[in-house]
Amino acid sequence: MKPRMIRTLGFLALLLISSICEAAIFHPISDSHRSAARQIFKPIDESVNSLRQVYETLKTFEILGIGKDLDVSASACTLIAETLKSSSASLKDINFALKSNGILKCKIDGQSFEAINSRLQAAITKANSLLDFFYSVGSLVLLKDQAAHLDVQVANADQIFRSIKALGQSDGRWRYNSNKPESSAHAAGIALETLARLMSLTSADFDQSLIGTLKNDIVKLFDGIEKYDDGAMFFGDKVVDAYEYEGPLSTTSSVVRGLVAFAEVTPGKIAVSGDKILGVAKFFLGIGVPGSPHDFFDQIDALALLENNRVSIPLILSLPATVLSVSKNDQLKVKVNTVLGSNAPPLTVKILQAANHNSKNAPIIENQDLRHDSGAGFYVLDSLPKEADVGKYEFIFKTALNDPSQSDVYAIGSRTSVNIYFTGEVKVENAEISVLDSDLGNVESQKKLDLSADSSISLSANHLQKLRLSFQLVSPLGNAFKPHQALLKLRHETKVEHVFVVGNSGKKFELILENSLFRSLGHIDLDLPEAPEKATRPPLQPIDPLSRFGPKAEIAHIFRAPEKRPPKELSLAFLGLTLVPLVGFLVGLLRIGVNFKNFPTATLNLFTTLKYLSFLGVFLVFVGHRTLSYLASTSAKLKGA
């Protein structure tokens, strides 16, 4: 019997988006950061006892302008007041308590401030490591701001300045203390910040040549900056001591703090190029949303300092959408902001060039200015050029400030390269399905398909014939278009599926389709003969996913068929025949008259032993056979049970 199979024929075109792009886009800090911050930072309550955590939470929320609805002052102020009263609090805790107090403005009594002042004054004279200087000087500056009535003075500021400078290395990095030979960029940031605080604390004049050297040190430090391919730049320290090691984020953040603080208190420019500041800003923005509160604080704090600094303020070019539809005639929009998302000063944005990645054709856009939409703050390309087809394009933007005198204040990359994908409706043309006689290629039946509508066709074929499905994809401009993948799926009515990859000649094309196709084509009746015994059968469909882990079907072993043997009677007859010569031999012996009397009989020698053994052997054959077969039958019963 030939089973008649009805299969549903499905056709599926899959088009994949290539997501790799060399020209990364950096987006300024936006609301996604704000909502993430609320989740990453724990609320400040009685359980929090780390002042650093309190400060980082407060500072981040202050910068992002969120968390005003959270009433944190009560529990945080208690912790701050306790720390400032305590005589055993560490310099670091005092520093973070004063920093947090600077934001919260808690009520601290004057006596605590006086005690802290005298403690810090004592600590600063004893200090010999960079962190001691950092915390004590930093705390004194904060104290000066918060306790107006106190006379905060540093006696030997010049000497402290020189001892901090003495820890600096020739490459612009710093050592944590004089006992350790290793220098780091992280320490350099701390040292610069300390020196800046010290200069703001005292009215004394510092040696201008020393400040000049320090500016040179900063330039040298920035010479050693590391760079990613996408233009992001960062400071990285070698791991020497696992306890002191800080990651690139923390190190870069520390350097930014030092640089901005130092630039604040010193007159004149620091000759760090705007490109490096922009690179550092890109590094912080490229991180996205960090997972830990400490990293989050480092990122936001550094970006807030870059937002308004005296060296140069980075401006970031970003695109709200990099996938544009040709068919819908989407507008290309570009935005230029500061790192925290504020508006940039007036500038012009120009498309230097836009060219298809894959073709060598002339660029579709050259030297076109973008219109500034002052209402929405975008720079807009009103309509895509007519030559724009589906595909991946590389756009090179050039930005220039309208007021050239501001180019010292702002850092804006001269050129920004961005990959933009154009999508569009792809038409399916010349779709055709036919059944061929396999060897000759004669078309037996042929049907036109209209893939734009859900049509349904019926075909019938047998196992000797071939199915041919052909179609052409055409992009909106009428160019031939190769999809990444096209699959043909045959589904049996029992839901068993066969997927065939549709042959795709030529090299592959990178593109995005708006209208990926998924069409049910119709039915095909396959008249198939019964599968040969040894042919692989279609896999059984699992009844439910759990059955995958259930017992499998028993494996039936197929043994080789035993060889044909002749009938037993014939074998016995031939056994008798082979014994005839033996009889003849014995008869011959008698005829010759062999003297059998000499056969030894009495004593136990080889022959008698053999004789006894033969009797015993016959006995043992019977007994042993019965014993072994009994044992075998019982063990077989045990196994069967």
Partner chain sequence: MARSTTKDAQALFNTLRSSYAATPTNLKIIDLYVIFAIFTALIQDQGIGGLYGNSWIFPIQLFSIGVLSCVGTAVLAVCLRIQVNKENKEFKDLSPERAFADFVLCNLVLHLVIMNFLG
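Given the form predicted in complex with its partner chain above, I would also like to look at the protein as it appears in the form predicted alone.
Next up is only this chain, free of partner chains and other molecules.
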């Protein structure tokens, strides 16, 4: 009978309360973006040869207000001047060179500006694609601002306007040229921005019916905008040409540039709802911090345009904290800002309703105005209602401008829904551990647990008995609370752990506690039989790397002492004695008159050798077989005896 083994295991109970899945909350641009910009964008030095990279870096730092932190060397102005002087520079490079020069104010000679003006005028007349019009017209606008002595005019502006408009589609999207039937929202943004720049270059009156058609096209374009569940809206294009395809961030940014630019140069309002402008702003803010410099620029540039535009300025409602303690009576704070973090105009923030997600009880808050703390800029709920308990609550906020006439200027949204989580100290009551028999489940031993005190218990059980752990959780208001999951962990004295799920008959809750429980409750001695031969073994314990790969003790090799040998002279003497018979044989041959000259000198060939060996082989096979047979028979007789 195999001996029984006594094993001592540590006893741990772990209550896993559900984690918080934070609802989508949008925050304005903050210092985290400014810090990230310093790391994402490379310094502008001699190694930078892309004018687009130069401009996007300069513009981003200018918008974020950290332009003084950017180390701009003279190489940027050198690159700009060389591009503007070069007759082989592309329209795209000229455009980004003029954009960068508008920020850096480099010293460019007048002859370069005159040459660029002539080249751009010629490029417009030969343009046959949307991008050709975009870079040519956009560069002329920049040239007009930077070279005041030049008379920058565009001939046949109305004809160019209609040529660009001809690339538009009925759904508000645009084509890049007449040879490609595919249209995109990204091209629509480029087209609207080009038309706006063209209108600013000339004092000629354009056909107002054509302007009205373009405004309707913009409305149609926004009718096809895509939407996320959290309210964020964006524009996306189908992948038709991988070379021309742009992602949602770049596409939405292009549409914002075109919308804002076109609204600046046309009278009246464009009938794009404030909710869609707010949804676009949420899309850019919901991205967080993009990882690439180009995406970072698209995000910041679009938000800067939304910060101040003639269509609608979005206001963002945000919460510094969405986890509040009912035990500590935390304050609920709300803030309303523009997308770049500027202060919002005077307004009122109200909680329309606050209700528990998993309760059918009445809301704990209804139609309550928040107090405005003008010093800190927050709207505050000073104290949580007494009915607030641990759980997940949905708060619905409504923001209203104090001046109704500003509703055409700002987009605040009708309602904003935010998930807020209330935490609190949850008590563990009626905790006990019992040992049951395996047949009827009768309690054989039972001990109470006092989790408020630093105490432990000891139990004994064998492999035929059952262990039961039971407890109750009570919320701060005295209501029964059921955790999302509870685990029982048994830890062997060798630190091998086994985890068991404690059954929960209630529903699952997505809640969080301040005092999630994870502590040692005591020890239990288990009287277990010897494990079967093929039973699963505990995993091998981790080995200290130092003991395995560290330096070992030095090994001292002890070799066997060499055997004693006779003197060298004696060995040479015996060698001479072995050669004496050979010498005597040769001397004898000479005595009897053997003629060594008659020895055959010819060598055997292959066929002669095989003939001799065949006769010798037959003899050896016969003799060998007889010898082996004799030895086998002798061995068999010895084994039988």
